[in-house]
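One chain is shown next in structure tokens, namely the form predicted alone.
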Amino acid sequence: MKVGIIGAAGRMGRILMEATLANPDTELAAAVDVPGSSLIGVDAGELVGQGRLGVVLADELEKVVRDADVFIDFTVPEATARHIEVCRAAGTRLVIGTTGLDDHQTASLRAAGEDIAICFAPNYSIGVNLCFKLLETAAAVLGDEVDIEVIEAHHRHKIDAPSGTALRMGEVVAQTLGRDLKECAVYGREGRTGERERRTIGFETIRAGDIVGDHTVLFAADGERVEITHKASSRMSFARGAVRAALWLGGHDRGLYDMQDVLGLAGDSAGWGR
């Protein structure tokens, strides 16, 4: 499968190119970076120590959108919103790992899924997606008898909080318990907050150093607690999952999917609906 990488010159973009080149079933066919970048026109292979591949960095997705079967986008919401429309117009599949999309951008994403195949997930790690399923089970068993907190930690450069993964974890738990996360989420605490309400789901965010990504969901009852934790030590785990999603999308012409679909784990409270 021919794969294109958006944001190719960035830290995650380079890792995505490495993962694409390492997979025997994918070919790096296109690479895009921001207009004005000093690396525009540079061979993508040279950026990842693979020598010349004949794929040079373009400054606009429109110029190369038909060179690949699927593009992978781990950029920022404003850019991703534009890339969705470009791929939709060209009929090109899209894997999105961008977090922090607002309601309008998410609605546009859903609409685009009517015309092209899109995989949109807050985290492409296999382990994290297994945790989503474990969270469904824990929430269903423990029910309303526990206090629930989501704690996440990332590097100092991450620009959104809580992380998309933490929010998805909260959504999975809330949906399993029949709650609306928008109504029951509490983001941080300060001052005299009063006694904790059992039906709330708390979020705590840490930004420090070079932490790749740590997530813990705490279910605390009187006398015992259960913690489901995932810790990432390398961004390559996300990249390999995204390439796996790109290959999976090859079997679909349209629809909005997530990593739970790719792994065959989709359940009632996972995924985006079809």
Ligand code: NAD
Given for the second form:
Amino acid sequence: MKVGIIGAAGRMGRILMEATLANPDTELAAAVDVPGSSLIGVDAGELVGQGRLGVVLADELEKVVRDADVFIDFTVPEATARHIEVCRAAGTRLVIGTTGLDDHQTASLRAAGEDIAICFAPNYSIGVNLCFKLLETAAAVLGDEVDIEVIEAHHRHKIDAPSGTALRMGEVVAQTLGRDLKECAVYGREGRTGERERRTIGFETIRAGDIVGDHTVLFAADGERVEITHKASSRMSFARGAVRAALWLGGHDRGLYDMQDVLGLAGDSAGWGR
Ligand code: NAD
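And the form predicted in complex with the named molecule, for comparison with the form predicted alone?
What follows is the whole complex; the chain from before opens it.
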């Protein structure tokens, strides 16, 4: 399958190119980054230390959108919103890893899923997606008898908070418990907060150093607590999952999917398409 990478010069973009080149079923067919970048025109292979591949970094998705069967986009929300429309117009499949999309951008994503196949996940690692299932089980068993907190840590360059993964973890738990996350989420605490309300779901964010991504969901009762933790130590875990999603999308012409669908873990909750 011919794969194109958008945001190819970024932290994830470079590793996504490595993962595409390493997978025997995928071929790196296009690479795109932001107009004005000093790397535009550079051979993509040289960006990842693999010599010349004959694929140069383009400055507009429009110029190369027909060169690949599927594009993988890990950029910024405003750019991803535009790339969705470009892929929709060209009929090209899209895997999206960008986090921090607002409600309007998410709505246009859903609309585009009526015409093209899209996979959108806040976290493409297999371990995190397994954690989403474990969280459903924990929330269903522990119910309203526990206080629930989501704690996440990322590197100092991350521009959105809480992480898309932390929010999805909160959504999975809230949905399982019949709560609306928009109403029950509490983001950070400071000053005279009063006692904790049982039905809230708290989020705490740490930004420091080069942490790739840690997430813990804490279920605390009187006398015991359960913690479900995932720690990513390499971005390759996200990249391999995104390439797997790209290959899986090849079997679909339209629809909005997430990594739970790709891994066959989709249940009643947690998915965008459901
Ligand atoms: P980064 O800043 O290192 O890379 C982003 C790249 O996008 C840069 O090279 C930038 O030039 C490029 N870009 C910006 N605007 C563009 C445009 N209009 N057209 C083309 N390219 C454009 O960031 P990163 O750490 O690689 O993370 C990128 C995104 O991926 C973030 O939203 C992050 O939260 C998300 N992320 C998701 C997962 C996941 O599994 N879903 C994992 C890690 C990171």
